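Shown next as C-alpha cells: one chain only, the form predicted on its own.
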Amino acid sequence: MPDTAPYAEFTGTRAAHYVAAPHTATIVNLAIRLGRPLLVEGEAGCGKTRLASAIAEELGIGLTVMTVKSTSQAKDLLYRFDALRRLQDAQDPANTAARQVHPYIDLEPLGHAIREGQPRVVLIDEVDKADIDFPNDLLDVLDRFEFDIEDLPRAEDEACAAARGFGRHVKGPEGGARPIVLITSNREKQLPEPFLRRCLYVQLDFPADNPAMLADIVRRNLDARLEQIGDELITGAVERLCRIRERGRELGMQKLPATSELVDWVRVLHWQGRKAEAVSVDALDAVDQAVLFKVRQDIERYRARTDDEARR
C-alpha cells in the first residue's frame, strides 16, 4: 500500500479561490488513500483544472502541471533524451560526453515527482487530446509509480546513477509518498478501459441546486472588495444565471455558462452599475450575451427565443 501519512484530509473549503462539493472532497481523499489517480470530467468552466491547485493549496504541498498536446507521448511526462544536443556535441572531437547517453537524459515533472517521493499534486491536463497510446503507455506507471528510461543503455545504468542520481529504473525512495495525480478530460475521445480501471472518477457539475455555494465561489474570485459589490448583486446574478442555464438547456445550447462566466458577469454588472434584478432573462442585451455565451450558434438560438418572446 502507498504511504498516505504525509497527506492531511482535503475538505474542499480552505482554498482561497475554490470551493469543492462535499462528495468531490470525499472522492479526492479516497484517491489519496488508495494511491489511485483521479480522473476529473465535467463541463468547461466548472473547475476541473483548478481542483488540482485547490488540493495543493489546502494541503500545503507543491503542484506540477503538465498540459497534454496532440503530439504528446507518455514518456514526455517522465524523462527527456536530448538527442539533438548529443549529435551537436559529437561534432567536437574533444567532447567525450557525447560518447555516452546519460549526460543527455533529464527527468520530466512526473518522473521527478516519482523519484523524489515527496508530497505533491501532479496535474495531467486534458489527457484526451493525445493519441490513444498515451493513456495506454501510462498504465503501468500510474499503477506502480515506477518506470524504465528506455533510451538509456543498460551498460550506462551505474554511471547514470552516479552522475545524475537516478539509473535506468526510476522509483521513489523507500517509504516515500506517492504524488496525488489528477487527470482531466474533456471527453474529446473515449479513454481505454484498462486506463479507466486504474482511476477513481469524479464528475464536476454546475451546482445549480446550491445557490449558497455558487455565491461563495463568486465571492472568493472577485477582484473588487466585497463591500463594494454586496450580497444582493451576487445572489441576484446567481438566481438569474441558473434560469439562463435552464433556458439554454431547453434550447440545446453547446456551451452553457458556468462558474467562470458567472464570476465575470458579476464583475461586469458591478462595473456598469447595474442591478441583477433589472436583468431580464427573456431579453439579455448584447453585453450579457457576450459575457455568458461563447458559441455563435448559442447566441443566435438564445436571441431567436428572445425575439419570439417579444412578439407574443
The other form holds:
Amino acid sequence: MPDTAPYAEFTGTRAAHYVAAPHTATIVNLAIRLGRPLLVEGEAGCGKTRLASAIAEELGIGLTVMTVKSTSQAKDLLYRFDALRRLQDAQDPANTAARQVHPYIDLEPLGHAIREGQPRVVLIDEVDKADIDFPNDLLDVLDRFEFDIEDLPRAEDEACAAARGFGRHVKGPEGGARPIVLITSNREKQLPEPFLRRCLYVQLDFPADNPAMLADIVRRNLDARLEQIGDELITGAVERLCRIRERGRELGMQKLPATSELVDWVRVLHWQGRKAEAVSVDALDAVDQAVLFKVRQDIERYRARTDDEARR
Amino acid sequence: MSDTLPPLLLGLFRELKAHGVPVGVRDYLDGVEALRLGFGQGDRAALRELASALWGRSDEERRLIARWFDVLPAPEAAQIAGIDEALDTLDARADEPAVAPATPARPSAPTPAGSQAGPTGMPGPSPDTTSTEAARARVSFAAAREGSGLPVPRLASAPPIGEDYVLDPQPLISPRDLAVLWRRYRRSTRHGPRTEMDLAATLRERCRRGLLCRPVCRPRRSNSARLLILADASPSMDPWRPFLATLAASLPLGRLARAELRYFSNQPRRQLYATPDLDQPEDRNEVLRRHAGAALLVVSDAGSARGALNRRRALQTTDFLDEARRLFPAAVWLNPMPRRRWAGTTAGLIATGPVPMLPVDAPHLLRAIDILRGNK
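Right, the form predicted on its own is done; let's see the coordinates for the form predicted together with its partner chain.
Starting with the chain above, the whole complex follows.
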C-alpha cells in the first residue's frame, strides 16, 4: 500500500478562498489515501483548478502546477535535455563539460516532485488539450512514481548521480511520500480508457441547490478591502444568478455563468453601487451581460428571449 | 478485517464485469482498502458515492452503478414501513367499491382484415391467455372498432426491460479511437524541405574538413500514407450517419499525408459527392485518379440493412471494385451491419468479390487498417 501517512484529512472548508462540497472532499480523501491520481471534470468556472490550491493550502503543503499545451509531451513534465546548449558548448574545445550529457539535463516540476518525495500537490491542468498520446505516456509514471531519463547514456548514470543527485532512473527516497496528483479535463478530447481506469473521478457541479454555500464562496473570494459588501447584495446576486442559469439552460446556452462569473458580478455590482434588488433578470444591462456571458450567441439568445417576454 | 468485499459491493463488481466494464483486481483491492479506511460507511448513499468514485468512469458506467443501487431491495426498516403503507392502502381500497383499471389490457390482439400479420417479435398471445399473463404483456392492442384500420398499441404496464432507455446517441466508435486507428496506418518517409539536422552526416563533414561550417540537414520524417474513403449516404445508411460524421471528424486527427472522404448513394456511380447530403458532385474517375496509389476504404451496408438482393447492383459494384483495384493497391469494405445479416443480400455477393468486406467492430477495424497497410 502507498505511504499516505503524511497527509491530514481534507475537509474542503478551511482554505481561505475555496469551499468544496462534502462529497468532493470525501473523494479527494479517498484519492489521497489510495494514492491514486484524481481526475477532475466539470463546467468551466466551477473551480477545477482552484481545488488543487485549496488542498495544498488546507494541508499546508507545496503546490506544483503544470499547464498542458497542445504540443506538450509527457517527457516535458519530467525532464528537459538542452541539446542546443550542448552543441554550442561543444564548439569550444576547451569546454570539457560538453563531453557529457548530464550537465544539460534538468528535472521539470513533476520530475522534481517525484525525486523529492515530499508531501506536495501536483496539478496537471487541462490534460485534454494535449495530443491523444499524452495521457498514455503518463500512465506508467503516475502508477509507480518512477521514470527513466532516456536521453542520459547508461554510462553516465553514476557520474550524474554524484554530480546532480539523480541517476538515470529517478524515484523518490525510501519512505518518501507520494505527491497528490490532480488532473483536470474540460472534455475537449476523450481520454483513453486505461488512463481513466488509473484515476479516481470527481465531477464538480455548480451548487445551484445550495445558495448558502454559494454565498460563502463569494464572500471568501472578495478582496479583503471589499468587506463592506452587504449580505443582501451577495444573497440577492446568488438568487438572481441561479435564475439566469435556469433560463440559460432552457435556452440551451453553450456556457452558463458559473462561480467565477458570480464572484466577478458581485464585485461589479459593488463598484457600480447597485443593489441586487435593482437587477432584473429580464433586463440585464450591457455590463451584466459582459460579465456573465462568454459566447456571443448566448448573449443574443438571452436578449431575444427577454425582448420576447417584454413584448408580451 | 476481511479482505473480501461485502456481498452488496461484490454483486455490483460482478455486475460491472458482466457488462464488460474493465474493472480489475486493482479496483477490487481499492474497494476493500477504501472500506477498511472508513469510506462509504453510514448509509447506502455513501456506499453508492464510493462505488461511483472508484469504478465509474463514463456516464454509462455511472448509470449502471446507479441502477444497481436503485433496484436493490430497501433496507429492512424501510421495507417494513413500505409493507405497512401498502397494507393501509389495501384496507382503504377494500372499503371502496371496486373500480375498473384505467387501461384494460386486452388479452388477445385481433388482427383486422387488410392489415399485415401481427407485430413481429411479439409472442402471439394464445386465445386462452389468463389475466396474469395479460398483465405481463408489454404492449397490448385495443380491439379495433369496426371499419377502422390498424389496432392501436397500448402500453399495459411499465415495460419489464432490465435496462434504462438510453436516449443520448451512443457512438459506434469514438473519434479518439478512430484517430488512433488512423495513426496505425503509417508510411514513414523523409520528404519536403531539409529542416532536421543529420547528426551522422554533420559529424562526417566535420571529420572530412576539420572544421564545422554549418550542420548538414535532411528532410523531416513524416507520414506519407494517403487514404480515400467512399461512404454510402443512402437512406438505408441513416442509422450510421453519426458514424460517418465521426469518420469525417477523426480524419484530420489521424496525421495522414492526405485523406479525403467522398459520398455516394447505394453504389459509386459516375459522380461522387463532397457532403453526406450528396451536394457538390465531382466526376468519379477524376477523384479516383487524384488519389491513385492511396488506400481505399468503402463504407456501405450494400443492401444488407434492408436485406435486399440485387444481382445487377452487385455486379456493377464488383466491376467498380475491379477497376479501382488497378489504381488502389489496398482496399477494404466496411459494412456496419453484423456479418450474419449479409448472407442472401447484395452484400453477400460483393463480399465474395476482390475486396474483403469486414464488419465495424474493434478487432475488424484493426484488421482493416492492417490490410490497408499492405498486409494481406
